[in-house]
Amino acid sequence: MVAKTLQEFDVELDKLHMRGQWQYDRLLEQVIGGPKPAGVPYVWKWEEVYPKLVEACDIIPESYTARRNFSFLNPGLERGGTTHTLLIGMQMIKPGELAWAHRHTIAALRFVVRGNERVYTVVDGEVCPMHAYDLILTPRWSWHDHHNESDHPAIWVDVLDLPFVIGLNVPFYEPYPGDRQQVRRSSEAEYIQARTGALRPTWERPKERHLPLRYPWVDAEAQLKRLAKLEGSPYDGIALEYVNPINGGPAMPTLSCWIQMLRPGEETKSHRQTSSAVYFVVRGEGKTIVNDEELEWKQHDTFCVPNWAWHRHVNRSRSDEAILFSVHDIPMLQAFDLYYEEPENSIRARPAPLVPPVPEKSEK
């Protein structure tokens, strides 16, 4: 009897919906040294995106049947997404419009590009004003709808963990019974947001997750300026994380949100992480070098950095700072102890400032 070849044996196993471990061994040889980056680095230019948003207002005259949103799709990913876990896009609603209420198990956030005091998102009945560069959270399975009661179009960046949730096959969606939520207008004392500051009711147990939060830009910008003279991170400059004010963790269980300043002429060191990231340029101009590719960016451009790709940032200007908003999938990886960084672990690597020592008594 002629012995079967290994290839013939593999075919027989495949017909029985089985696979030999030796096939995986051959695959493992391809990932020695770490994973291959999923997708490619790419920039979506504001000068190309904005005209299409304006055009969409004519093609889709009202936002009640379809949200006027563009998803930014990585040209190197077959199944969609901006990275393999994150999806970033941009949305516009016209004056007087409402983007209807719904909820889903996909975590989402809004970073405002153009807004004012009469543009707002309602999250679980709480009104979150949308001023330019404010960050608004819509946690998973929270009701949310968007309103523009102003005289000008409103634009914001959407970031979702949709590819991650779809990959786990746990997407749930539910429309609200009506186009808008009932708003808690009787008293803002009922808001969860009224309980996330430094002063909280002693008689209540705080809600720790799925918080309907708004992070005002005026506070973020002030903190960036306050810390601008520090050394900061050699890899990210003055990079600050929007944290959950109750437990000190990331803003959302799967998404870490950053705002970072690259000071005039600053060039960061190159590093790589098992996490991926999407960026929106608040202001300034520069470039991000990903492996050997240079991503040129300026105000309101959007770009992505795939996982395990060497990257560094450069602020071209010698007189003005550059500010980047970014979202990272770091919490997803940390939850499974799969977050790695080279050449060193730079996140929370240094202790906070020590208490000043007691001065020595001078000799008389």
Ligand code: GTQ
Second form
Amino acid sequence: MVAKTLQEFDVELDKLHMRGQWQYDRLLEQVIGGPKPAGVPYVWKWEEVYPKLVEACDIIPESYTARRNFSFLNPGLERGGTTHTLLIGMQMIKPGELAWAHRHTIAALRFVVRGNERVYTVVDGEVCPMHAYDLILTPRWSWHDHHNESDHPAIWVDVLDLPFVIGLNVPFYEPYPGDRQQVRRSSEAEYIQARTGALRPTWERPKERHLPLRYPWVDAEAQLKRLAKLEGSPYDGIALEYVNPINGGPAMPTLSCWIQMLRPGEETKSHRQTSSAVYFVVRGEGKTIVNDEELEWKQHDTFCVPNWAWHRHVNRSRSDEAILFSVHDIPMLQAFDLYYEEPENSIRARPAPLVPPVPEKSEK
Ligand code: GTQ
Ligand code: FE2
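Now show me the form predicted in complex with the ligand; what you just gave was the form predicted on its own.
Every component of the complex follows; first up is the chain already shown.
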């Protein structure tokens, strides 16, 4: 009997939906090279996005507005998404409009571009006013509807972990019975938002997740100003994370939200992380150099940095600070010990400020 060739054997295995590791040259190549950044670095210019949002207000009638939103799609990702795990987009709501209530297993957040006291999102029965640059969380499976009861159009950035949830194939969705959800009865006394500060009810077991729901810009800006004189991170300047006030963890289980200040003329050092990120320019002008590409940005532009891509930030102005809001998929990686950074870890890597040294006793 003539021995079959390896090739014949491989064909037999293939028919049985199996493959020998000796055929794994191509896979091995992928694994040995380390991560290849998924998608490309890209900027969505406010001066191109804004006119399209305004146009959408005319073209898409109110009756049709589940959400009047554009997703920003990475030109290098066939599966969709802004990065392989994150989706960022922009949404506009006209005066008097309501974006009706629903919930989904995709976690989302809103970072307000234009808003005021009479623009709000209701999250699980709590009214969250949307002033410019406030951050509002709509966690996984929370009911949410958006309202504009003001005389001015409102705009916000939407960030979702959609590509991650679709990748795991768990995309549940449910519309609310009715277009607006019930608001908690006795208003603020029942709000989770009233239980996240320094004084909390002694008789209640605290809720540990999905809070504080709203991070007002006045607080974020004040904290940036307070810490602006520090050295900060060599890779990110004065980068602050919006944390869960109960456990100090990320704002949501999959999404880490940052606000960062690049001081006038600041140029950060280059690093790469196994995480990916999406950025929105709150103010200022500069560029982010991603591998060999220069992403030029200014106020209200949106851009993305793919995973494992070297990047550094430059504030072009000699007189004004630049402020960036960003969302990172870092928690998805940290959960499974897959967060790595080169050339060194910069996340919580340094000690907090030391107690001042006690002076030597002087002779009286
Ligand atoms: O505002 O609830 O961009 O459900 C995508 C899906 C926004 C929203 C998006 C959504 C929403
Ligand atoms: Fe939604």
